[in-house]
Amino acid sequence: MNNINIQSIAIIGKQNNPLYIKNFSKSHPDLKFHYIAHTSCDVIEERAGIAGSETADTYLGLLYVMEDLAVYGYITNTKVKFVVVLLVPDTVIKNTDMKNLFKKIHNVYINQVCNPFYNLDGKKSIISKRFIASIDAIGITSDDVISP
């Protein structure tokens, strides 16, 4: 069984405002993941622009590698961006495993957006306890995402 070691999960709004950034790392500071999330916005927009609106696949794959971290991206049809930062693994991570991880994150985000009290056009960070607990569960139990 492969091991995905998630260091950070970031959700960035359609206007490139951070909606939620969670640091699961004990060795890297929070500011580093804020920097990675913002620099990945340019790469995501570039790749989404190349792909165009004709493609149905919103998974963008490996965006870039920085030091010992691998940055993966995903964009929704409403231009909300998901960024997952992993420790560079010793083994190859399959695209299907990362797609499943992003689908889980997307489902948690959809549940948040379906809340009638959530402001879709707001630029405020997501503070829902249920949302935070769900993202924490994905980040902490990332080993369960991988199928044998």
The other form holds:
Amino acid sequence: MNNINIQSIAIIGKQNNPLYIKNFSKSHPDLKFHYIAHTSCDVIEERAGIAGSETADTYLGLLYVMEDLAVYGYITNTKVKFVVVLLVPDTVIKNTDMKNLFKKIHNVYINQVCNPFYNLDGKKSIISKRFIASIDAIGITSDDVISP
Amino acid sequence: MDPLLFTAPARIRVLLVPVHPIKAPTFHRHVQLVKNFNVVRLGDVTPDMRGVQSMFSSQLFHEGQLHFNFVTSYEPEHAYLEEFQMHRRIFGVIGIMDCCEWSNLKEGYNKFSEIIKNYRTAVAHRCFAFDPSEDQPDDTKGLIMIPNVGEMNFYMSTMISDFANNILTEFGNLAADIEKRPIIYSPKMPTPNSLQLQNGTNLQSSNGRYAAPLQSYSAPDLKSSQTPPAFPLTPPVQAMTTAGVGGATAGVAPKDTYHSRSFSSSTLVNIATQAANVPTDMKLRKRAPGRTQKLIADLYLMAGRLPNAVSNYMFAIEATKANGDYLWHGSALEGLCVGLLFAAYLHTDLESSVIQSPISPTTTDPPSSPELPKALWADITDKYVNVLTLYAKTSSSSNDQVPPLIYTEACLKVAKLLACIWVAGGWGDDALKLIVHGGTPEKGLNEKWGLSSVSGVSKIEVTQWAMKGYGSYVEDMSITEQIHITTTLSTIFSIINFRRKHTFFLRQTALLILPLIAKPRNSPQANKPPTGSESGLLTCLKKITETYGIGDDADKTDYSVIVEDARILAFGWPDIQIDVLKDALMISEALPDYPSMVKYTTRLLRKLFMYLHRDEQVRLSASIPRIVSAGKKQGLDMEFKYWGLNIVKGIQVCRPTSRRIPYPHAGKKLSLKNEEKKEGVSPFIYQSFNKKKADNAQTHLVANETSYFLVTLANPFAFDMDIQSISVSTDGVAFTPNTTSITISANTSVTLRIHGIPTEPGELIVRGCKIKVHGCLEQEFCVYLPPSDEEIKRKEKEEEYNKRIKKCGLAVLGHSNHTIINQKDHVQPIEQENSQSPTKKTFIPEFLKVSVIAEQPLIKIKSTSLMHGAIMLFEGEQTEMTIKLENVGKIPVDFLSLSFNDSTIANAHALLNSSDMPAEEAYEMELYAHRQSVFSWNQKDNVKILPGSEWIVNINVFGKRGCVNGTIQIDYGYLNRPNTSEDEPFYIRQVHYPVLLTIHQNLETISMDILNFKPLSGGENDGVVNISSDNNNGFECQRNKLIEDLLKVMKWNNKGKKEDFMEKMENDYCLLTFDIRNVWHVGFDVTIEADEGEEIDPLAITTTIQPTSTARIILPIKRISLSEKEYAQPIPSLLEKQFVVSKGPKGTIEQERLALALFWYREKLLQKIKATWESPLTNQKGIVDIRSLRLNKSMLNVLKINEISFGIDIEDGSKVTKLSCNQFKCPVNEFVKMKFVIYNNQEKPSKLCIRIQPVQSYSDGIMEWDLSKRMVWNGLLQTPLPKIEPKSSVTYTLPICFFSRGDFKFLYHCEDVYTRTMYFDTQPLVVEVVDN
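Compare with the form predicted on its own: the form predicted in complex with the partner chain:
So here's everything in the complex, that chain up top.
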């Protein structure tokens, strides 16, 4: 777990619209992760298409590596996509760790969806403070583990 | 040719160079021609004359093909790899010469000879001279003349075959050289320092030079990534590369720097010395044979000798593997793959000879397994996995490190290979063809059956391979290489339809190119059409923006037309969109391409302004004029449409000022009738029709008069919008608009009044506004109806549906793309319809329809007789005022109608409607409100006011109590126009003149009474009066005096004779008295007139009433007889209003009857009397209001003549004296005949019964009823009377004898035998019985 260095967490809606993109990295600009999340849509859609026929696993694993960044994907049953960008680590990342991480994000998202005032089909990005705080917590804890 | 073609290692690179002077188009034409001959069958190669010594060419027939890679540019910086991968080397140079440009071909050939000195790696060269003229001799040695007539193809192929032979021969020499070499070094990247230095010098030396190679990458790759029809043919830019555009010789010189590095032993030495850690010679020597094998295999591959190549590769693999020479091992594997692929392409059976040969038992390749042989591609990918592992291993060694380029290219090659297989729908000839020849795969085919299960290749696999080639080390590569990689990546992703990734890399490419094309601003760049690379870049931008949802489609929809919509963005991520557009802007700025700069700026503003900061918006908007002017300086047509959102929010016709409003009338005749009717009041309290008319009051415009429109403009942006001109745009009748200009401040809306003149009558359609926003073209803006709820629902539904069938978002792009490709002609029009119809349906322009009516006259009130529009009157005063009108219009007025209104009417109505007053009061109120009008007017016919002339109207004014103001309304128009029919509707205009009124009360009438005359009359004419007793005399005197006094008081001015008066008294008259009080401080002369009708002259009394004094008016009035029919009718109402059940307390029937009688008798009375006043000092005249007088029951009894009246007389004997009416003096003990005359005043006969009851009354008030001892009578005291005819009488005579003295009273009445109505006399009969 402590080799996971989260650079960014992105939540993408079922229409491939951005719901929330958070940058945890200090070196990369926000926009870079926007682009990464956007381009991930292609791969996720492809993967999900295959996954749908064979295994119903929501965890899509490593999508691709770009430069020094590894992009992991996860898709919920309602086609909401989570994208986590990590720094390419020196050691192998266990899929279970990633799955746990995505599970956490998924839980946070479920909490958000349970809010009766949240418009599920809306194209606006999520602005709930609780949601943002929870995502931040996920991103920063892993960061804290690595920093010392 | 695609540099990352999988089969590139099997191609012989030949550079085509222009022999200047040659025109660029000519050159390209010839290049294309030559490129047609890039495949030469080995059998066609001219046999080698030198015999067996050659390794690569032989007289033996060989299956196979030779592939040329004709290039016009190459990568000099990759020279260090030429030793490692032979195919990177330029083996041949073909000069292309245009004979038309050269008179002496010899000179031209010399020049070519000069050129080829620059390319030392080239082992063969030819110079093709095209289009020779007749007179040019074909005598120059070495120069090959290509005629433009005859069997050109044959000739060319022969030439190329010859050339191929030449090269193959040289290959042999080359191979021999290689074999002799003891040590073969690995490629070594030039150290970063030296590379940068070179780059630096390159940049400085010449723009054209540097730009060239990268263009060679960008342009063709773009081409492959585009859908073919959309992409303009990019003219090859290599003309610049190899020779430059301008200079004929200039282009050649700088090349030396590169080619000195090319292929020579010196390079190798250089590299060797540069290497820091040189492995021991021994080790290198050991490795040499393997490497040699590999290089020779490379040559075999290029020579098309596949079996030889494969076997050599096998040897090389063995050797390098044994040595742990990973780099060369990998490279050999790569070569092997190419060889196998080619073999598969040519259907050469190598399997048996090579793959399954026991030569490669060491490799654990799957093909060697006895199981079903894997497909070749799978084998290749497996091999490449191996290759990459090998390459990765080299990273640990210091000197044999794999150049990143090689690594990346390996990844990309595989990715592309897989992509090609995927797109071709599986492994097969189609795929092979694509792989071998490159080119653009036809998109769309894959969509149907491009499932991974069919093709065997998944997109993910492709992605993985591709992304492997884009590691972090890419950043360290030279910019050219990076561009190279990104373009290839974008191509790959384009092939497998990963649009987002494709675009991402396309953008990356554009950004990489950007610094290279940045040109110094001041460079004179007059009127140059965009070169190929520029237009390629622009297309690239277009592509990028499309994928991000902000493509040119966005511009197609005319946004001035579309209502501002919350859902502007069809899809996409605003943050990225902003960034992409900014990039696009930056790139087009660097080019500089002004139209696209404008395009992207405006798009950014329009679509994403809500996400942009205010300053940003201001900056962008400010840049537009700058760009436009810069573009204009270049002579470009920089006119463009307004780009923003619709700024016109609403438009409406401004109602003209009240005096200009024309009011419609149905027709001339009708209108006049209506005018009269206006006086009458409808019987309904609530008139729904009237109300509606008032609401619907349509605004009409008048021809040739300025009309005003209110336009609401909104600026959604954060900068001020400068509108240079705005005017109403209309349809229909002629209209002369007036333009104006305005600045709308940021984020505000303004309402503007703009005007224009319709010049003819008819219907004017106001379409909207013509607006010229600063810097844009003038454009029409319409107002759109907001879509109805239904429409919105429908749209949402459609959207929802589109989501499901992937007709929105990015998916629609791919969808439409391949439908268009599949069925180019059929689908497109439908698509267009589809895309246009919803917008048309949703936004219906709202056109304002206004009718323009014919010219109308215009009148103004020039002056009036009033001071400050105010007038002071006494109550009831009648005076006259004048109004002077002037026609200020252009046409005459022939119709004039006045109507009036005053403050009292409304009040009275309010009072009438609100309170529940008794009917007689209500009648009084109504009378007050409507019968007395403050203003009145005597209509005159033949009104004609010519333009400019004046007209005077006289108006009577009446001082009505309680009135404080009034309005005179003058309706006018021009009716009798020439050429108009009677029924045509016409219009009138109105002028209003308000008048302030002050009404002073001067006189009031109070305390009315009506007195009976009767007691005064009687006995006068008797002589008895004079000789009567004292008592009598005194009484007489008293009475006479009374009459005299009365006369005096009455001021009977004209016929003030006592006799007249007495006569009147006899004739059923009564006296009306009331007081008139003067409450003003000036005296008034008051004249009261009593008009009795027909024969009798009216009576008139005039008296002067001094200030604050009261005068009593006494007036003899004939008593009034009204039939029951008359006085029992209900009280009328002047307003024909709806019947409302009276809510007031209801009296008994008698009370009701009395009230009615009082009302009707009063009406009758008031009709008779007229009272006027006059002020002698001021000459004012008026009437006195006598309606304030009220009757009561006792007055009524006096006033009215009963239906049945009585007359009493006592006859017989002179001794009986009539004292007065019903008072007699009668002697005792004598029979007298008492006559009762009963008159029937009714219109009908009546049957009555009379009852008489005599009583004796004492002075103390006691009545004695039993009179049998005091009097006797002969007859009945109670008896029916004969029937009395109308207006006639009967007399009932009762002989009586009184026995006793004293006062006797006779009480009597009649009773109707049918109705039981009792009729009484006004007074009882009193008989004074005296002694004789």
